[in-house]
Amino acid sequence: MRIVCPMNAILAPRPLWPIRLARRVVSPALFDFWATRLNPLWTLEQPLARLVSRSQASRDAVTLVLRPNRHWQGMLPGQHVNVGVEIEGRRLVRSYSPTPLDDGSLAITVKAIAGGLVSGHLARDARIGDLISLDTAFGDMVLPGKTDDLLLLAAGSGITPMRALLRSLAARGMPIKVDLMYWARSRDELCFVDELDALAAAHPRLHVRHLLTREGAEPDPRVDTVPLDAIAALADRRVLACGPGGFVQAARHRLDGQVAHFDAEAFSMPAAAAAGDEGEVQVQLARSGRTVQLSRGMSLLEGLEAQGIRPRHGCRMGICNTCACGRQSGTTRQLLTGDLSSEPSSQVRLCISAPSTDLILDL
């Protein structure tokens, strides 16, 4: 059998008569136990991704440039990806927004978070040459087909998609009118600063501006109190945003019924409960027969592995639906917009969903 060396087919048509035979001749796990042995990345359906250089982003962050195998099937600027690492002998996944790079290179932007397992391996531990598992990319933070004008508004890490959308309008000549507001508490923690600042220069029709919020003696306002005077025509306005729950909640809220249309990720849940949250339920997990109490004011994906329980999770975001389970019956309050659900056999996404009521889920 010939194997195409993965490092030149990045960019290269994908023979399939390889694939085919090998799949009738060898189980996937058989083939890539054999194979990897002679170079690491070659599998037989399994997309992976070497580590080949890394670089401080900003004070607290580094960007991770991962060269894909053949396998990769690409992403739109502005998607995430789950990203795997093997940590104690156990695969763990968490969600990235990477940059699609002109080689086919992707970089990810880490920053370490305090007890975040997965981020502080890739910011500190991971080393030039580790393996990295790439799942299929998913999400809507992408660039409309329509032509409507632009407003980017990105917190801490919700720059890296904005970064991503920004590449690939500029490789178009920037063909709309984008405002880029970016916050961050400190300069320090800013990230491609001088790269979002040459592409301002070099686009007329992009405007950049870095806001902080605890540096110099006036800080800069936050998203729920900053004059938008300035945008043109913000009524016709497209409204990108990505940061913190809270963050997306503040923006929201403050430009709600102001724009044309309104998008948003967060990456993390709004700290604050709702109000009658307070309290336990009953879980009870159909499948594995066990039952435990959980916090109202908690994700469900929180209080499971509070108790020991490990579902199967992603991007912890409400996006890639990797978390998702039936309801039984119960009540679930998500965490976003604190709209209630009640309807049996529904999904019900763990990562974004709080315990309202009793519940019975397929776990």
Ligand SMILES: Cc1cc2nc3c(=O)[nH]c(=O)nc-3n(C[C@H](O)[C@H](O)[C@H](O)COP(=O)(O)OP(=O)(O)OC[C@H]3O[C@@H](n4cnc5c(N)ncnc54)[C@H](O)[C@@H]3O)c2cc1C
Given for the second form:
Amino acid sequence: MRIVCPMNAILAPRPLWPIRLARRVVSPALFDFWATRLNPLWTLEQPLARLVSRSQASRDAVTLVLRPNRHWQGMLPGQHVNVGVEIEGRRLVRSYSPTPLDDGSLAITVKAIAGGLVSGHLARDARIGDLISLDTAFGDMVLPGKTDDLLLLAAGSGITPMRALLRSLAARGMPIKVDLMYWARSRDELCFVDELDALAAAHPRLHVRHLLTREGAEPDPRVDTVPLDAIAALADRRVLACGPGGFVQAARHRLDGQVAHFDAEAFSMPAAAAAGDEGEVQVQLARSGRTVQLSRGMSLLEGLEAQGIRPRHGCRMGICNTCACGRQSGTTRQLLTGDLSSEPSSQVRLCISAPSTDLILDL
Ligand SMILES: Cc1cc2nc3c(=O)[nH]c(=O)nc-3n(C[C@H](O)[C@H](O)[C@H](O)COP(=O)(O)OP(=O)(O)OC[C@H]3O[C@@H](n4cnc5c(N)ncnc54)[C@H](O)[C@@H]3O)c2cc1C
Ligand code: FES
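The form predicted in complex with the named molecule is what I want next, because the block you gave corresponds to the form predicted alone; please supply it.
Next comes the full complex, this chain leading.
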């Protein structure tokens, strides 16, 4: 589906004949190489954005406002975008969940992860004017036309898609009941507190609860034990959960089967996913003719990267499908579920699949 961002439609000039001609006679990569030397935002196809403002969102998170070029195709609130930055000469890609703003810009809020390459770069080093590449938006945690009442569960940076959904619902007059439960370790790690409280004050159908796991209440209000009696008609709710892998797993365990629908997206692997088979296997890369030894306890993506091979990827969490690759033979283990799969000539997502036996991949 092509989602047209209304402001882009207004701001973007119609394709000019030189661009149409260029598309016929040179490759997009070659055109981009020369055109970006004249103006860094001129590309034939690649969506790029310029960083136009930054502000502190919490003690360890910043909000960056990005103004995309005309190739950005827009997004639905709740979706994510793979963002590319260049760090020490290497392009690194990570996913973020933007809030689309009225003027066509996107606001991403990035929590700095200890030792994190891209989050550290965006939170501390990115400067106004920097260019950031964007890929097509993805993700299914969006609002259907008519929806059940919602229960939104967010932990840490999992609040970002919820913020986009709530702003969109507020713009439509909050047509349904929504309860947001938002976990952080401490008060100074909460983002958008004033904005969320103001939305709740303006819309009686919206209830917002902040839950702090390292401050205040005893025992800690964890998602697997926190009382949910205050949520009216829980069984009829559609639940959307977003946050670290362990949080999403615990939320699913608690609520799956007890509510009308349960949808979740994890921003990081649950700790248990890392533990797995031991030893190494041989992985043959059919296209490049290389054969490498990879560890059974690691995702194929991480294992290949450790060998200096750079497969295409985006979210690294099995959501965007960018890393999907043909498996000609062998068995892989899905890291999120533990399921084994050995059907020949099928697709595997390298970021959430670990090798169980020797493999042949279409790489
Ligand atoms: C669909 C999707 C949407 C996302 N949206 C947002 C968003 O809006 N805002 C945001 O701040 N982040 C978001 N993330 C997380 C983001 O993509 C990166 O994973 C995060 O910024 C860390 O990247 P890094 O390069 O700094 O860390 P890396 O250098 O990749 O990793 C450094 C260390 O941190 C661990 N780690 C990686 N990611 C996380 C994490 N999310 N939580 C805890 N530990 C982690 C790694 O296991 C590793 O040990 C999203 C992730 C997904 C999959
Ligand atoms: S990188 Fe997104 S599915 Fe693997």
